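The chain below stands alone and is given as structure tokens, in the form predicted alone.
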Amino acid sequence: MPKFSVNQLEPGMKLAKPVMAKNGMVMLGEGTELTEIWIERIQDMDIHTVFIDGPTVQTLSMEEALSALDERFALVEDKPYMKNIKKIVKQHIEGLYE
């Protein structure tokens, strides 16, 4: 579920989490489909970001993510259980880019 700036919101998007007022009151519930009016009200509430239903947008290329994985596991790859963990994480990363 990606987080969007309120300036990026478009009608038709659905909230993945409720929009809360500063006092903790739920203003718009999870699953609410945004309209122009709801977007204007969210912007007027001094809210900066909201969670939108949908896949998370990847900010790193797959090559960058795999390179970072290699760096993190460089000192422990000789341990069999860490090698297995790295393999699982690598498969997960590759799945994010399919």
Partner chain sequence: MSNIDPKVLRHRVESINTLPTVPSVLKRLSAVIEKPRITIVEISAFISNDPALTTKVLKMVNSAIYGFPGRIASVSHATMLLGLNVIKGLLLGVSVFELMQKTMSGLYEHSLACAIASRVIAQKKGMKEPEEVSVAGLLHDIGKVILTLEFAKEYEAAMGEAQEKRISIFEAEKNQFNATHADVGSWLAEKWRFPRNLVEVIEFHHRPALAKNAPMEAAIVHMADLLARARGFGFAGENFVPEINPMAFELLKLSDQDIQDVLQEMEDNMESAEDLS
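Next up, the form predicted in complex with its partner chain in place of the form predicted alone?
There are no partners or other molecules in what follows, just the one chain.
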């Protein structure tokens, strides 16, 4: 789910995470569809970004992410259970790019 600056919001976008006040109280719930009025209210709160539904853009390419994973596991590949743990993490990372 991508993060948007409060100035980039448009009506019709859906909140992927609740909008919270500084003290952590929920002001708008997860799944709320934004309207002009909600956007105005959000801009009047002291917050900078909100989470909007949709795929997150990964900062690394999948190849880069997987080669970093290999490097992280380099010292422990052949230790007990580590092969399986690595396999699960690898599947998880690949899943982020689907």
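Residue numbers count along the first chain shown, from 1. Not measured: the values here are computed from a predicted model. Under this definition, the rigid core comprises the largest set of C-alpha atoms superposing within 1.5 Å between the forms.
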Subject >> Large Cα shift (2 Å or above) at residue 79 between the two forms, core-fitted >> reply: yes
Original post:
So, does residue 20 move by 2 Å or more at the CA between the two forms, with the core held fixed?
Top reply: no
